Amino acid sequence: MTARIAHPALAERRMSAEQAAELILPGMTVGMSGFTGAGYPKAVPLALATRIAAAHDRGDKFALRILTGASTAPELDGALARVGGIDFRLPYQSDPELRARINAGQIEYMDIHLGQVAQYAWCGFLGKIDVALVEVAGILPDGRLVPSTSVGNNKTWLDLADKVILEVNRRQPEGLDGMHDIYYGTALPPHRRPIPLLQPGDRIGEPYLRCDLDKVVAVVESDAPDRLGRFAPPDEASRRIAGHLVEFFRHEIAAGRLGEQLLPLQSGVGNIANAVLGGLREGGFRGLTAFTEVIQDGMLELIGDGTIAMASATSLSLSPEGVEKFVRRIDFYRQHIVLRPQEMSNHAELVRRLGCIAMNGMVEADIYGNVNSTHVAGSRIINGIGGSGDFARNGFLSCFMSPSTAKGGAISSLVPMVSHVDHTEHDVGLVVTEQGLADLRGLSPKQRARVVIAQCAHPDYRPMLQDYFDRACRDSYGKHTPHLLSEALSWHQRYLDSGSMR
């Protein structure tokens, strides 16, 4: 790219962020770019928040329905939530301002599998999309758009919205040009056709986003980095979790159920995920592939040293140091990274066909293998289910990981019954804590309970879990999945009452 806005007609539609914000009216549904803190619009949401605050000062109502790819950043979710500018939000969030208002009942929030959002929009389940507000890295002379550091649902918003506002961010590296693969072959039932992707690195679309140029009502120039935080180095618990998983993979290779290059990896975001990826390098694995949602620092390092040969994702969620490393070697990374729309990165059929190994964090699991990924004490949302369900249900192997305790030991991540269910026992293959790994494949509920208690529970809580299970086996209404209904959630209530589950 020699010029960021190379299309003459679109160059004439340049305006300030404040002018563009005037085009967004109260009650509108706005599809915004952004996936896990990358590729979100930086300028217009801040201007919009200022406009909304002024409207509220006048006594006028002004709130929007905000749809994105996943979480964004303080300049978008935080700024709009702080001024009361959001009345509905989907599909994933992580901003503390937004979270607090959701849990206070002030904002309606729909937690939804990331792989389903585009289909919901195309089917009309989310209503009419009035405006698409999308960050891009550039506009080509023919009007095609160079995607930014995330793709997310941008294709869907651009296709469906009545009006389009483009933010062209000069801070995003020009070398992103050619890193994306935007597939335009999807359709709704009964007109669907097989998606011709056979390996994670296959390119089946085109490098650019298309847009009906007549819908573009504003082009705003920005110059700001993605607001991405740093992950703390893996702690001892994370390293032990990683060690258990690597040992398990070696066991599966010896048993002939996995090859030396495993299967395409899906890794959630966070310290444990980074520790697991680092464990694969230390375990001597080479030439691996990834079919995942987010590439963060740990995976970028593994791509750089050849541990991972090819990675497909929808977002680059990198620390400032990771961004510097990425930009410095961007020509190399462009040969080993493909960024796709999230309807492809999280597509159930592709996850199933490729045979992904899904590795995701959890809040808690119960003794029978049900997993809660999203809520504290059953009612307070943390972030959302994200893409973990897309991969857990459809992957070759589904792993859920967590330290065995939290809050200095006041909370056990293994409980008699989870307070909220995101992934049922039917979709959970492995539960891993620093204490050990429970392989739940091929086991009945009571067999699962025995191995979860023995392998994963913290010693401080193991006798309590065993006591509950023994009494449930004796006194429960049924003996297939034994529960004492009067006690099943008592651990959570005890924590709310006293600050500890003990």
Given for the second form:
There are 2 protein chains.
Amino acid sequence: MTARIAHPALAERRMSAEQAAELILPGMTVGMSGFTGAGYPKAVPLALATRIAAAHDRGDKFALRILTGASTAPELDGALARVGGIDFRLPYQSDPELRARINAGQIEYMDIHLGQVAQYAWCGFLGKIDVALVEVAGILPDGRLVPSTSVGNNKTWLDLADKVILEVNRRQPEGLDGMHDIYYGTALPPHRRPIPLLQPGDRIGEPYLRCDLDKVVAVVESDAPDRLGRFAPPDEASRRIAGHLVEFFRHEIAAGRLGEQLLPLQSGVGNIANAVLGGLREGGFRGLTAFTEVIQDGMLELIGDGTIAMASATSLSLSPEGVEKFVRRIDFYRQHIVLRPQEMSNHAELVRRLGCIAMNGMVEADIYGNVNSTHVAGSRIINGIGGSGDFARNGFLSCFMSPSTAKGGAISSLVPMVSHVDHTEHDVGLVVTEQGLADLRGLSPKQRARVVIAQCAHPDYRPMLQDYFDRACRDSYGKHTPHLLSEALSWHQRYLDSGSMR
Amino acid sequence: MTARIAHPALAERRMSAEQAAELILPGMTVGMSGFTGAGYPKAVPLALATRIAAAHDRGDKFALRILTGASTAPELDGALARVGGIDFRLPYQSDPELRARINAGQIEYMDIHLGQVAQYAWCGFLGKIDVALVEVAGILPDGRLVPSTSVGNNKTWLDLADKVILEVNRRQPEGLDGMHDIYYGTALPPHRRPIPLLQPGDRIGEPYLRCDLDKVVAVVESDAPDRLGRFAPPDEASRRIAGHLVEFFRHEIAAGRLGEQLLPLQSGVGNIANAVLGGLREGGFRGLTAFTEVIQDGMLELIGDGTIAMASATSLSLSPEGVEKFVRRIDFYRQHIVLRPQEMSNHAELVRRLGCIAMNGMVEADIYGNVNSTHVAGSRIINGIGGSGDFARNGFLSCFMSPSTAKGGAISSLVPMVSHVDHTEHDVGLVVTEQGLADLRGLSPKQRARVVIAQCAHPDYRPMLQDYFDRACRDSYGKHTPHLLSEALSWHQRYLDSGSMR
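Let's compare: the form predicted alone is above, so bring in the form predicted together with a further copy of the same chain.
Every chain and every other molecule in the complex is listed next, the one we just looked at coming first.
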């Protein structure tokens, strides 16, 4: 019995990753931990990939339905996709190998709002969950589980699965103990009650995951870090986007529509999100809050220096340097961070009540304010919608950000009509590029188009957009949302044909 | 002082509709009552239209920003649109005259989720509200207002507007008194608290609207019915759609995913919705609940016979025959109906908690499960999204229904790509036509396409859709959501060019 596995009976169920992988059979649905590269199982999926490859070598079929919290890492999505071990996957991914196979048509992928996965599973819409494979930071003497660097859908997988495989990762900081808040007050309708959370930092549950110990068929010890890349400093475009948004916040404060502490921030992943956070610090904001999915290095810094007083998330997704900083002051951070199930971090009720400011990246927006977050040219998935819809629909304000061009200017991220819609005209409050900010609140489609073209489009594409809009206003079948259908998607087709939208 | 105006000081502010209309000045923003043709002001808008026409005859500019609950009637939207008196309108309309002018590009129209209008207004996103023009059924001795047949956004307009004009309509049943539940516990974030509603019939507020009497600049007496059309019996296609849906519910009950009383029903307006309600009665369902926007004749009948035990809505939108039935048993209905502000009837928190079953009509769906609720050929607005998004996103299950063809078969309501997206692939659970029901829960895009084509498409269009899908699967840039962009909207263009999608 190791210190991390303090429950005697569970300690006896220790086995190798290879032995545990033997318990997962072809065709099973496996609910795995992992959210934006944090807290995913690191040993069993690799062993499982080896087992699947061997089965395929023998000519046997072996593929699984894999459900997670969100994206994982090469040791999970990459390894399983590479051996053809996944035939269905949800709800979010970012692995190059997995993405390639989805776009090759070899893997079925369902892109679902992150805040709705648990409800879907509980309502039986995702079928039976055969196995939960969950990384934890430790097992208490009474069998309760210390969650790892992400909570994700772990509560749901543990509760619903027939069998449970635990990976106890001794590399995860012991100081995580006490940082989590697992809410056990959920129910299926018609038995649901209000969720008693009033502020981002409220603790409404328990620090540990419960688990029916009779279901635990394997405990595997692992010792490997979350595999996350370095934290890159924001580029010029991101800094300019951040500047526009911070200026907007100042304007809203002056107009009395926001207070000095804004409202709880939801911040998507990546370079732009980090630049915005940095911009808030440089802009002198203090004592902010975050009610978001992921805490990355950028947010950790802001918690460290008091810009953000309290952050709620479901995942701690840090670079190796970020982990070092985190561990050094873990007792400080535990006072300022709460990690929750993604069902709670992204819950419609809470996002609406708290009035989150949703700030997310996008692939493209069209002149009427529809946003594509997921697809290239309408067909090829990039990652997935993640939680952007949970926040954009129900929050106080939804903001979508992107540089105005991509691929060295060959692609305009402002187009006549988006090739895929993840956020409709009804759900987009602000569109921001390095060129400027379009405030779409309270505007009709044509009013939006004028602002988007004037404020957000790159000068190389602005005349083309204006020309489309002018001709559409003249020749469109209806003048509410003027479009020329034979031309609306021609920019994307031109890109596919010639490599450029120009 | 009449019996309906029991407050002495307000009785002294009685004046004619013409006098009251003089208080509304060019460029003002007017928040009006009215939701799906119920409870809209009937006298002042007509007088206002006359005043505006006279101003225009003199060569003066005179147009208003008109905000309502939802659709009104010819005396409001029609009359004001006809004289060019509206330059901006939200959030939902269905008037032919108004629609024509929006689609001619003469009126700016913002199509916003009905459940979000109040929040938008309170947050200052819609600008200043100059005048509230609200129909009520009466004024109590202490100045509180007895709401009329709809509540809509009246609380918000009364609270926010600088000035208030009340229309006291003596034609509205006095028995409405006590049927409403106006919740005054709302707040702006970060001060929001859980809304204490656990069941559709819970009363959490007050039966009357509060009003700062100092703001009341006019009280106008009116005597006219809500102008609503006859209630048509469901046609064959609607009955078949209803049949598929009722069969689905039975299947879900058998599978243990729904109880015998289902979950609170949200039912859109119109023929199909009424057919579904009728189908539930014929299917032997009893003691159901509704948490919805509108109670139409169909639902009233079901309340009357016990199929629906309790219905919550924001509007009572009845035909003249429906009104007669309602008035005859008004004391009975008051025990089974609660009318709320639309902010509550459509609130994300409540829709999610209660687990509503959202049943709405659609214009078209595409093979991947994206739904267009609002536009013809991407440009021409029909009515608006209404509350469908409030319920589809946050409920237990979202169902979209339409006959598989329109215009005598010239239009297929299943298309390769919808020409406008109101509900994304992430928000559509079921698609139902008279051909059959596509259960999209838990499916990837390609899996959805196969089910939609096989179950929902009209036989005349099924081979065309299959052909598109097959070629897209072969030739698409990405195989996650296979599309041929140069062809994706060609069905709509063909309809515009030739009058048929065939």
